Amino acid sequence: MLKPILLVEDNPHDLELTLIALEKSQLANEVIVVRDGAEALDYLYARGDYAARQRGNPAVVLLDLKLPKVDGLEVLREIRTTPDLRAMPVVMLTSSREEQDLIRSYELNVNAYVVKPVDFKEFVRAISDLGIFWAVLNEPPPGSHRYVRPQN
């Protein structure tokens, strides 16, 4: 069983475009969508509405920077300070070109910082490339597995 991709996006337009792009990339990974930083943390910590979810980390987190409740930088900080989540790949997927956002993201050890392209075709290609790279080509850190074995 493939590990899911966690998509954290509050903008309905960007969410739809991202899902279309991931679908066009023909990835078999399930895409889990959450709409704010608090919900992302609930999913990652398997609490609240996600308390009964199957254990294991996503193959990658595609994280918007500007989120309601808990912003993307705070979600990233939580991920990097939690031993069980620390090595999980996180891609900041944002419309922000502000240098401070870029610097702060890398200070918090983001794996990649991608500014969402405005052009639809470029957007689809960028998301498709990201999905393929992080869910298929990237070798996960030692101690984790690309595949989650079904439990008996």
The other form holds:
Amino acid sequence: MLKPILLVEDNPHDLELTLIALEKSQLANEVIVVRDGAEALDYLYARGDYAARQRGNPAVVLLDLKLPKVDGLEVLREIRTTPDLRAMPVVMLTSSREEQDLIRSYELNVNAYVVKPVDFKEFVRAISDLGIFWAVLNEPPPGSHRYVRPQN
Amino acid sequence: MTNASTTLDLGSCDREPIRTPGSIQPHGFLLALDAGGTVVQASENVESYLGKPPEAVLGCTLADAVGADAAVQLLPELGRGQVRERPGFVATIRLATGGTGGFDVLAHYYDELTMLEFEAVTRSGAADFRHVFPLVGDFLQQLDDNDTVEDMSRTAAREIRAVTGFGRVLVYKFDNDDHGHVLAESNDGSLPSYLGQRFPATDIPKQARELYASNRIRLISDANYRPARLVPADNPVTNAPNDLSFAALRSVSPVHLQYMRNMGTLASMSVSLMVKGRLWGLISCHNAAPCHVPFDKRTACEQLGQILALRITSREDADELQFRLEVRRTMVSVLAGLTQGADFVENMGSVFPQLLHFARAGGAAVVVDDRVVTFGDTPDEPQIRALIGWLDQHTHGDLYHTDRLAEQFPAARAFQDRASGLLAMPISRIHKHYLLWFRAEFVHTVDWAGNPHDKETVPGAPQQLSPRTSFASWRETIHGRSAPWHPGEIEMALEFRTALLGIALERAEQMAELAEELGRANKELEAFSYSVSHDLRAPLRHIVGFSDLLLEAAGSDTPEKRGRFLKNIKESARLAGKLVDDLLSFSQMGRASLRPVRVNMNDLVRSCVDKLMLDTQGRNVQWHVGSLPEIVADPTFIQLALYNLLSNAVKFTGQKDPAIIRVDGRTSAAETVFEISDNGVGFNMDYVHKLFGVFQRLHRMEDFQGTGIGLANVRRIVERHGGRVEAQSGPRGGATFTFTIPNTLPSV
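Since the structure above is the form predicted on its own, I would like to see how the form predicted together with the partner chain looks, so please show that one next.
Shown next: the complete complex, the earlier chain at its head.
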């Protein structure tokens, strides 16, 4: 059973490009897309529209920094202060090179901070690397579902 | 020198019972009548006038005492209520006992006795008051409106000498320390001149000054007289010594008589000059030989004294008014200068010349925030700092002033030439901020009639009281003093301080406002650069991404996919362009100045609606626009704000059929309130605090297009007009935006 990747992205163009990049990296993981911070938290807490979802945390959260309503940093803070979610890998995926965003993300113990490259090839590579590292290579925290390599 | 001065010495003068001497001067005699008209007291010298001892007179009627003829002249004038506290002339009589001269009879009522004073006069006829009026008339005629107090005093001295025949007439004034200063003199040369000299305050004891104030004229005809005691010694009605305050014949202290003899003046007369209820000075007459001035002439002198005092009052009032007007004029120009520029200390510096003029000072300094700025003749900077330190410790209140700084602050001796006088004005309640004025030392010589510092060493005489013996002029040079600060200057300085604190307060408020404005601008600048790095990067990245995808696939993709990619590219490019535009307009909004005029809001809303209808073709939008009040505002900005709010409403009612948008307005006393409400999707009130932030969106991009700057613009426009903006969303959607415009715009 592959653990899903949670993609939190509000911008439709970014979403499309990210999904295309993930597709290109040929990861088999399910990608769950949520469109803002509030929805992301609903998913993580398995509440609201996601009350009936399968139990367990995603392999990684790809989190856009700038979101309507609850922004990426607030979602990150929420994750890090919730015992069941605290250990989950979170990658900040953003357009911002602002030092302040970087500092605040690391203060909240982000696992990685990736600035979306402007060049599309680089963008695809970045997303692909991220997916492979966090969803495949990375050993998830204990208590999570074990990663099972799919049979080709 | 003064004829009534008792004297100096050992402080006992202040306790001498000068109102109740128990005797009179013997150039006349006194009879006191009780309510029934019986003589109950007489001076012991009646014998020399009436030929019978005082004991023989006591118990008599007036007729028995002075003869029926005289009594017939007097009695009708002594009826109830006719005799007052101050002596009035009753008649000139001749006595049955003979003698060549007549008697001017004066009556006054005091301590339940009718006191009759019989002053011997050489003329045989009645006192003639006709020359009172020419004297006063002449005097008034000689005065000019432009005369100084000295001029007027000189004229008065001359007139009085002519009327009385005294050898020397002085007019002198008491200064603030009660020292006497001779302002004017008329002198026939028989006595030395005292013009310009000063007499120490101690020459006239306190109770003598009080007596001068209540009884305005006093004559001593002959300093060598032998006082005539009253028989019995006490007032038989009150059983206390008679208060002779108002008796013309009242005897004076033997000390004073000695004083007169020492001065070589055997006769003296003084007329009190009362200005605004205060003993301002005296007209003081002296003669080397004994000299009697009859009642009628004394009355003339008294009248003249009153006229002079009135003229002095009006002259001093006019001078004071003129002075204060001048000071105020200067103060107004200083205050006007102070509000010119931004830097208070620099402004202060620009009005230094007026500041000096304002306080008639030689130097001035402003001490603010450890900055010391000086102008004119001042102590140097370290000295000023030391002075500030001392002031801070030793002075309290709104103002400190002295005309002898070194006496208070010994370190000031080092710069007393420049700054013997100091007017220090604290201009902050918290900090050591001061405005200082310095007055240079005013070295002057004082001509004392006798050395005032020696008087304590004079005793040794056998009597308890010893009069001054030396009147030789003694010259003293005064150091470490400046010209005194005028009460008008002090008052004006206090007023100035209030105005100054007002300015400072206003300035502080402006600073706070500026700081707030600056903080806001800074935040916006941050948001600005953030959005350039973030928001603008996104559409560019999308353009590049979808272009690459198009190139990469080159024909292998479906036409639908290619079409979508192209559409994405176009959208992204448009968004990037709009972002740049919005950013520009937002930054302009902060800089451009408002041009407020009367704005018809109905017209403004109509034009916005017309424009929006072009974008909403095919949609069912119902507009409900009430009758909107006029406001005073910048129409371009207000239109932009309205447009943003209305297009917001149009945007968020996109899924509604019909969309209902209402615009209403109402005016209260202070502000005009506008309300734009819709039945759209509304927003989550949890995030209302983000609503008006720059580049904040509460909805997903594809749901509602926009750069997230529109509401930030609205807030900026409204706040620049001094108003506020609020948003409200109900639980079932719909949004209401309210903004207010004050009826009086802020002056920014």
